[in-house]
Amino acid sequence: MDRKDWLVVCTGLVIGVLAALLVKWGNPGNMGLCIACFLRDTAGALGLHRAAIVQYLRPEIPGLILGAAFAALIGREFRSKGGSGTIVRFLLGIFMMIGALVFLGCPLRMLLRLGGGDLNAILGLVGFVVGIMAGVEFLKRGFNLGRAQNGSLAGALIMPFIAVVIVFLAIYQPVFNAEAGGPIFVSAKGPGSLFAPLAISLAAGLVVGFLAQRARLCLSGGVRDYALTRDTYLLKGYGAIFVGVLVANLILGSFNLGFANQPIAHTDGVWNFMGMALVGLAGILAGGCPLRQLILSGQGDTDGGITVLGMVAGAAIAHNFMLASSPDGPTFYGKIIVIIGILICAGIGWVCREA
């Protein structure tokens, strides 16, 4: 392996055992850094959305935010960028948590559900390679949102500046209405009340974000890229975060191999398939899986933000309207926004191609 391999390869290997020692440290069973279910919590703790079970600001988002943006500072790369397809965008991010919030985590959650003995994640894993499959083949006809137009210094700070308010309201968490609560909103139970400390949550998110910045990690564009010119240069960041993790989990004595008893997770393989199948699509049409978007928009690419604000309003929008899953499994509602989810993106792939 070359140097640039190496370098994603490390980065995977540090992504795994940091999020098998989050767990450790408090986070989630299986869940040390799932940036589609991190970003739900943060909705619910912002009182986008009422799930008492899942409101927790997770300082990995602000981090891994921060992160990139030092890292694309270093390397010369921090500046605005975006105007390509916004609305577009935005509702692209929509269906991808959607469509994570079904299965129950985002690509990398998936990786590390799998790291744990999760075996549910096989079929999401499955899903998600179908989903990007149709992807290229849109790709391949020429889907395209348009070109990013070069911005100004305030766009290209807005994400770094929100997630450093993030990093301040969970530090300080005030309460600006005592008899109602929130926000900040905190979880007395479920996942939202389990979390790793402050600053250790901060720090691994500021670690991840910098390095997966430098190595351009992107978990659809690893299937992206082998399908279309077989480069498997992300697919070795795909194999070393699953083996970082499982490795991490069988010392600490996190893994637990099979279907039935996983950490929130649901036993429907159906909709595990068909959940991540519609995060597949819509993050080759977006340009990159839930991890990429946000670290695209730490390094001042306004695209990345509109997405990354999509999948809030989606985290908002799924527990408000009963269509993320549970332990218990879908709902109906979930089913249903998801095959339309996957209709409207293949309308999207259709249409948006150049003559």
Second form
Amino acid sequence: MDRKDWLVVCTGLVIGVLAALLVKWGNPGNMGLCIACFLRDTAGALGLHRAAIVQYLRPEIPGLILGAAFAALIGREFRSKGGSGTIVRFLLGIFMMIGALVFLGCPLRMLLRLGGGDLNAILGLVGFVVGIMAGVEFLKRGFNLGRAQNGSLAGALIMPFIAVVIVFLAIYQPVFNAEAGGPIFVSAKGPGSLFAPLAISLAAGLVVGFLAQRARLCLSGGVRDYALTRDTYLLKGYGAIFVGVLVANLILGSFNLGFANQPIAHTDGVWNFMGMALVGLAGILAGGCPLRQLILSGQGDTDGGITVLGMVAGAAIAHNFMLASSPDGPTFYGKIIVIIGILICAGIGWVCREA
Amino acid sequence: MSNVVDARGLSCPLPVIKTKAAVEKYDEEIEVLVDNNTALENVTRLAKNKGFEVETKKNIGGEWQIFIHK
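And the form predicted together with the partner chain, for comparison with the form predicted alone?
What follows is the whole complex; the chain from before opens it.
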């Protein structure tokens, strides 16, 4: 193991341990960190969807963006880049989110659920790997969304600026429409009502964003790189996250092995598999998992930024149209849209090829 | 030089895929152009894992030339 390997292992361990601690400090079960869930809660807090139990302006999200921005500035990597298949990436972001909300978690939370003893996540992991392998086949056949170009500084600053605005909104919690009770909405019950203290959440996001940017951590990249070149660099990150959260959960007494009664999870194996298969496929085509997209958006990559905004739109669509699963299981519409999503993503993978 | 892989502006993992294809196709030295640190690290790691010598040169505007000696 060289210096970079240690960086990705340490980053994974810090994420795993911090995630377990964030649950201890107030975040929902096995959800110390989850990019999909937290973007969804943020969309809810802003009133983009009105699912009352998942509305909270998660400070981890702006923390991750700004942590990545600091890391990129220090490493002289903050650069405005974008314009590669912009609207396709927006669509991929939407489907990445919908798949994640049918499973109930992004790839990061999938590992956190595994490390908490939630065996349903195994089906998700298998689906995720299958989706990635399908995406790799498209890559091998010349899939390419086109070259990104250098852009304006203003474009690069949009996502970090939005992050700063969200921090202020999270601190001051203004209510814009008193009659409706928000926005900014905060859930009275359910996952949105469970959160660690603001300063802790923000700090955790900053630390993880900084480290993930330095290590180039990406949850869909690990399996992909191993399949393509037998490179195990990012896989070491997966392992470290799992070990970190598992050990921390065992110490904190939050480990609970089984399928039934897991926090914010359902036991429908087929749709745990299918949801994550969609995330895997869309993630490969978009060039990174939800966490990686958020990190890229912080370092001036506007393609990453548009994918994140696609995920926010996807969260609103998922809850407005009853696509997101609940602990009772997936919805009828959720199953339909996952199949449609896989077909559309496969179509994108097939059509967007180099001559 | 003819064996140039222009991977500037390409998102993950295309710089690596294109470099791998070139390494398998050509017997001579290969030059890869990249424009971000992630691609620089990934392409360098690929070449080193395959046992090749790697030289990098930083150019203005945050671009790198990576020379892979076979």
